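One chain comes next, on its own, written out as C-alpha cells in the form predicted on its own.
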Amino acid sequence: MPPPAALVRTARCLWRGQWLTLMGGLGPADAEGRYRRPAAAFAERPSLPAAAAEPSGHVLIVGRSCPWAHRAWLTWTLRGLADSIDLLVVEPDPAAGRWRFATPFAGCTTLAELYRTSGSAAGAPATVPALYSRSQGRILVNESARLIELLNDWPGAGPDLWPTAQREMIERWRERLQGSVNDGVYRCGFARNQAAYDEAEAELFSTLEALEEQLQRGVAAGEGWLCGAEVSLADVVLFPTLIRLELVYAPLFGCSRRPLWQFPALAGWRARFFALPGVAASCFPEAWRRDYFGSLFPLHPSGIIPAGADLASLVAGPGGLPLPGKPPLSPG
C-alpha cells in the first residue's frame, strides 16, 4: 500500500527545508532563487611573468571533471605550453568537499593549503584551475577567464587564439557564453524553483539555436569555426560544456529539451573540436559521471552513477562528418 498521504506532505515539507540548505552549501543563488557563481580567489590576470617561457617555471593545475579547468586544459594544450608549464591534476575528495593532490606537492596535500599558503581569504572556496608560480611560491590566477587570457600571450608554439582582428567578435560571444551556457548549465541545475530553472533553460536553448545559425553560415562560407576560418578562445570556453551535455547536464541538470544530433551544425563543429591534436587527451568521461552523480548530493541523493553513451559515438556520424572536401581543422 502506498504511504499515507499526510506522511507524503510531512516528508515533502522536511526534505524541501533541508534540500534548500544543502544547496545553500552546493551554490549561492539570489532572493528569487537563481544560481549565482562565487567569485574567484585570484581573480586579476597577472602581468606576463618575467620568466614565463623557464622550463617548469609554472603550473597549471587542474581537475579532469571541471568545465572551468577543461577551458584552461584546452587552451595550455591547443598553445602547444607543456614546455614552460607543468600540468598537475588534483583528485576529487567528496567526503571532504575538497581537492586533493596525489603527492603533495609544495609542502601540501590539499589544494585548500595551497589557496591559504597564496593568501587567499580564510573562507575563500578553493577551485580549479589555478595557475602556480614556483619561483614565485604562489597561486597568481585563478579565474578561468583571465587565465586562458594570459595563457594566450604566453611564449608557445601554438597559434593566437585571441587574434586582434577577431577580438570584438570573440568576446561577443565569450560574453553570451559566459552566462547563457557555461554558467546556464549550472543556472538550470542548481535552480532553486520553476521560475528561475525555466529562465535559465530558455536563455541556454536560445544561445544554442544562435550558435547553429553562426556556425550554419560559417560552414557555407568553408569556416568551421565560431569566429572564422580559426579556431579561437570562444570554441574553447564553449566545448567543454557540449561534450558534457549527453552524459552530464541533460540528465542530471534537466538541459534536456532537444538533444544536440538535432543541432547538426554544432555537432559537426564539437567533433571537429574533438579532433585537434591533443583533445581526445583532456576527455575523462567516466570521470565526469563519476564526479557529478556521485559527489552533487542535493541533485542525486542515491549517488547512483548511470551508464552514458560512448564518447566516441558521441562525435561520430552525421554530425561529426568534417567541412564537405576538407580534412578535419587543426588549429595551426
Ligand SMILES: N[C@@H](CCC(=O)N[C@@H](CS)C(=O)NCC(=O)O)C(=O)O
Given for the second form:
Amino acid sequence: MPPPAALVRTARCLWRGQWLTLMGGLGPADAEGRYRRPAAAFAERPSLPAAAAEPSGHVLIVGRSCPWAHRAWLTWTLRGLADSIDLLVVEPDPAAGRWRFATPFAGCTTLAELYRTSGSAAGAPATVPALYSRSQGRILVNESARLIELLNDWPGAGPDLWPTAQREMIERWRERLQGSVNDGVYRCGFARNQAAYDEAEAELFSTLEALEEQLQRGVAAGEGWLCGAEVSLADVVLFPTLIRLELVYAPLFGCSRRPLWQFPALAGWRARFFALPGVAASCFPEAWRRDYFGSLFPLHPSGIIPAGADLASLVAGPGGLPLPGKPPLSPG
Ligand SMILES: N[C@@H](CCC(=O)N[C@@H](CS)C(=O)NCC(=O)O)C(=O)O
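Let me have the form predicted in complex with the ligand next, following on from the form predicted on its own.
First the chain shown before, then all remaining chains and molecules of the complex.
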C-alpha cells in the first residue's frame, strides 16, 4: 500500500489526463486552454420566410436548461409569436449526451436526426435553439444571435426589441455581453487551466460592474432597461445568464466573486425583467440544476444535484420584499 501522499499524486496525475480528455467532449479549447465555442451548423440569418405569418408553419425548438435557447424563447414571448410559431421543448438525454423529442417530430426521435435530415455535416453538434420550417422540412437557423434578430422581424403583436434609433447602442452591448457574459460564464467553467479561468472571470466581473454603472445611470434618469426606456434585445440576451447565476454558474462554473445582490441596480433590473409577462413561465430552476449538475460530468463527477435558492427569493429584495426602483414596465 503506497503512502497516501503518493497515492494522491498518482491519482492527480492520472485524473488530469482523463479530465482533459473528458473536457474535450464538452467543447474545444485553444492552445492556451481557453474554451472556444464551436460554430453553429446553420449560422446565417435567413431572410424572413414568405410564409412567416402562416399559423404553425414554423417551430422553435428549445431546451429548458439552455441559456441560448432561453433568449430565443424570450424573444418569441415578448414579440407575441405564439400564433405563428409553435414552441417545441426537447428533453435532455444525459446518458447519450444529446437532445431527444418527447414524441417523434418530423419522423425523428432525436434532434441529431433532425439536423441530419436538414443537411448538417456529419458530427456537427445538434444544438438548441433551432428554427424549423414545416413547409421546407428543414432547420433554417440555429445560431441564437441571428435567430433572435429574425424573430424580431417576424410579424408579431409585441414591441420592436431592436429599434433602429437604439440599434448602435444595443449592438455594442450585445457584442460585449456575448463574449464576456453569455459565453463568459462558459469560458470560466470550461477553462482548462487557472490562467484561462482567471482571464474569463476578470472579464465577466468587469462587465457586470459596467452593467451596474449603466443601469444606475439609467434608473436615475427614469429608464429601467439597458438601452433606455424600453426592453431591447440587449436585455433579452443578458437575462438567461443572470437568472442562472446563483443557481448554476456561481457554484458550478466558479462565477462567484460577487453575488448579484451586491450589484443593486442589476438585481433590480433582473427582478423587473422576471416580472414581464410570460418570462416566469420560461424559467425552470429545477431543470437548470438537474441538467447542469447532472450532465456536466467532468465538472461534477458525483452527479449530486445541490439544493438551490428559491427563484422567487432571487428576484426579490432582502426579506422577500420587492426591490427598490421602478415598478415592472410592460413590454408594450
Ligand atoms: N451557437 C449556439 C450555441 C447553442 C448551444 O451551445 N446549445 C447547447 C445547449 S446550451 C446544445 O444544444 N448543446 C448540444 C450539443 O452540443 O450537442 C447558439 O447560440 O445558438
